[in-house]
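Consider the single chain below, provided in structure tokens and representing the form predicted on its own.
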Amino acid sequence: MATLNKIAWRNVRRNKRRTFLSALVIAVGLAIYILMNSVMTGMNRANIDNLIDLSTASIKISTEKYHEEKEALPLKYGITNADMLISFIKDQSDVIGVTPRTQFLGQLSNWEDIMPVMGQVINVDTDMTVFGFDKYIIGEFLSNEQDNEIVLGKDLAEEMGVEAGDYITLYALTKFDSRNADEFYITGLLGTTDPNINLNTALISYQTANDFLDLENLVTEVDVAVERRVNFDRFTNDVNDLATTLQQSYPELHIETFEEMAQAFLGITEQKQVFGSIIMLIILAIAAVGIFNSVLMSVYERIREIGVLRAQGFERKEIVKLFLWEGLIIGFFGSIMGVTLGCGVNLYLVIVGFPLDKFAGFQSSGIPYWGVLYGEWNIGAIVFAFCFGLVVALAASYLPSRMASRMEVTKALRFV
């Protein structure tokens, strides 16, 4: 066996150039695939992003009431002692943002048409430390310094016919049921990434609120935002852990995290990554072919060579095990190239990002990613790329070592 390993590391260092053609076509395969789990786990994980930073956050928090009759939006049902809740959740760790919020159902007029509208009442000091609404905002967000001020979606202002700087009016219940209306100042619209705010959501202040829907300071949801982990299944971990401690806290209250908000829209990144799991197999089918055409030449270059070896006397199963032994040094230095050519280009993706936004046309193309995309570490998916170079080069290396061994001496010796 020494002698085997030995006589391999002399051939492979030998023909460095062949050994490096065949290193580099595994190493291209294997970085191709590594970024490509990368992105597309990233794109994923960018849903999910948009998903809190837009609508859930990572923990909501509502009484059991509000929360059974939550489609009707009550303003019946507020959270007692909102303030020393958002106090104690502050003091937790891994909360970077807290902030309260009240949704009534509303119809907005521009005199000519009405529209139903799913009213925002927010903290207009805190509500950006849980959701991310300042990226998506054309003109200016609401202040504490003006009453009457409302955000509009931009689909919702589009089929309204109104614009930042226009005025409309709002009509809503009351927190005593009593019909109110009013002029409002609009000083912004929100063109997000989610249609549905775009087409349905209106904002305004617990300053304009309590006036206008006798509203008391009442707080329906608390909404928690948790320090964002590049590692996905760390980041669930701690929702998780918080919420737990929540609820032990607050047993009175109901909490739910974004995982059990948004089950049906996770069902379909699971589909999607199904979907992403075939791309992947092609991909990898790809780089095979590439590495069995790249080794088996190799082998088929060297036929003479065996029948030289076999008329030596070394015996038909040495011969496979010393292209195994070829085939494994260079799988594995093909797999190193790999890994470290793909590990660093998605460093970059990881920490820098793809900037979608310096692509013409791609905001309009309908894709639901803005901004900048991130990659994904996935350590399954680069050992899995490093020992499927491994175990593929030493499959290329078998089945055409095996046969040409088989060969008889005087042919291979004239094999051209």
The other form holds:
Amino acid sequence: MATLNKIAWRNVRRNKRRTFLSALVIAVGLAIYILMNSVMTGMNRANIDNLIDLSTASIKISTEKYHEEKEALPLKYGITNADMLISFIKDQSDVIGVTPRTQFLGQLSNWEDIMPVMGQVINVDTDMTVFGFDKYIIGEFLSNEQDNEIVLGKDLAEEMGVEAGDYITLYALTKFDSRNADEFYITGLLGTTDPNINLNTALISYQTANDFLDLENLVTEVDVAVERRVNFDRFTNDVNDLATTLQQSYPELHIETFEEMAQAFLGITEQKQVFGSIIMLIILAIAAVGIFNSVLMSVYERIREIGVLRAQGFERKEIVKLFLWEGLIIGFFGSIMGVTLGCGVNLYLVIVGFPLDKFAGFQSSGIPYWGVLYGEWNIGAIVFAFCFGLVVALAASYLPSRMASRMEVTKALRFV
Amino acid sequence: MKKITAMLIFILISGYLFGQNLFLTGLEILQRIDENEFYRTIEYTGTMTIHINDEVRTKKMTTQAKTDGHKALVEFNNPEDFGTKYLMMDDELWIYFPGEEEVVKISGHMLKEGMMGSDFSYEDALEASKIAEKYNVQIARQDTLNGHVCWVLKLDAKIKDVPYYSREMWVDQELYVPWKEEMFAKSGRLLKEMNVLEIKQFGNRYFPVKSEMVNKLRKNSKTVFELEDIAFDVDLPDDMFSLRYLKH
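So the form predicted on its own is up there; where is the form predicted together with its partner chain?
Zooming out: every chain and molecule, the one shown earlier first.
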């Protein structure tokens, strides 16, 4: 056995160029797999992060009645003692932000045309602890110093022919279903990664809404942000644990996690993952064919050598073992190279990211595919890639060497 | 003393000569309007002509409504909407779409939105509650509108649950029907203006049969609503205002 190892190691070292090329084929295939896996995982996580950051928060709390009629955004089922609830949530572990919100339906008018709008009444001081609108603001965010300020979605403002610094008329029904319309100063525009927000949303403060909507500080939902974890499963566990605690303390309220709110979206993400897995399987299959072909060629080149070894008294299974050792060594180096190359490039993707702004056409899909895409570390995928390189190299060595070892010695010696 | 007595007599005689309505309060005028416009049940065929910029759309409908429970049933007859039916019961509205044979429930606040894309809200077109119950009223001034001598009434909401926070009405001093009405938002901004184009007499009742609603939030937008074959206080069976009947 030790002799076979030595011969195998010597063969590998003696044919440096061939060894390097075979290992390179393995390395490139595995590096592409590691990067693809990182990009797809990163893309899914970015989508979920965006969803939480802009729409669902980690947890959303409302009354049961409000939840039943939430499509109509009624202004009659508010959370009583919202301040106490917010204080209670703040004291829970892993909570990094909590804010009240009240949604309403309205219309924007420039006295020429009207457009429907999804209004959000926000607490200017705490909203940014849960939602990330401030990161996407063009102009200024709402202040607590002036009444009748409004932030509009960028595309909505464009449709109405206004920009930050202009005035626009907002029409809506008050809490008592009476009509109201007033002029608002546009402090800034929202150019988020979600086209629906950019086309539908208007933000006003509670200070303004208390008069404009006769709101009397009505809070229809409380939104909670839970600390982000790199490990997604750990994050969802934290969110679910907090939701359970809140439900036990406030059984009369409806408590929903982002997973429950975004079932349809996460379903699409899962389908995309299946599709992504198929693509990665194809990449691995192509890599396997390349590795197989490369090792196969090297075995075929050495059939005469096999004949010589057989003539010297090597048994068939020893020949197979010799080539398996060689395949294993090449596979090992190829896998090391592949993992190093893949992780090296991925390190750049994880830290610096890939700017997707160049592919702006994607934004119309409704899923945020612009901004910077960051890679994600997936240890399981890296280990799998390493093992895959070894197994494919072994398989690619085994079949031709077995065939060659079964050839007649004289035929093998004359093989060209 | 003689002068004062003479002046009082003159005022009383003038009041009698210029009509018995000289000393009516705003509330009494509103009650007279309600007597004209309020009905127990009504049945009519209507035509709604919607003008938005250069586009004109026409909707034809038959309507049965009763004030007890705020119930109304509307069936559209124009080719594009043929067979579409609305059932309004209090704050709830159901729409039956014949193509899909499906009933969709519309939430309460949608009753405030434009009916079939028009400038009349469902509430404007279908509701028949008494104005005097919801608004404080004062006579602001007198005015002449298209040859009709009118009181201009200023209405301010008594309660918060009203369609419009304040209104101004130009009420005909002879017929007790408003020829013009301006509806204001809580902020005081003008939202809509309604002009009555034709009033007809039905027994002792004067009723507007052709009106125009102008949406002040949108430029070049108005809807003309014309009623024909009107019958008041007819018997309308209760089961007519049911989901079962809507799907019928």
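Since the model is a prediction, treat every value here as computed from it, not as a measurement. Positions refer to the first chain, counted from 1. If you superpose the two forms and keep the largest set of C-alpha atoms that fall within 1.5 Å, you have the rigid core.
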Checklist entry - Core aligned, does the CA of Leu51 move at least 2 Å between these two forms? => result no
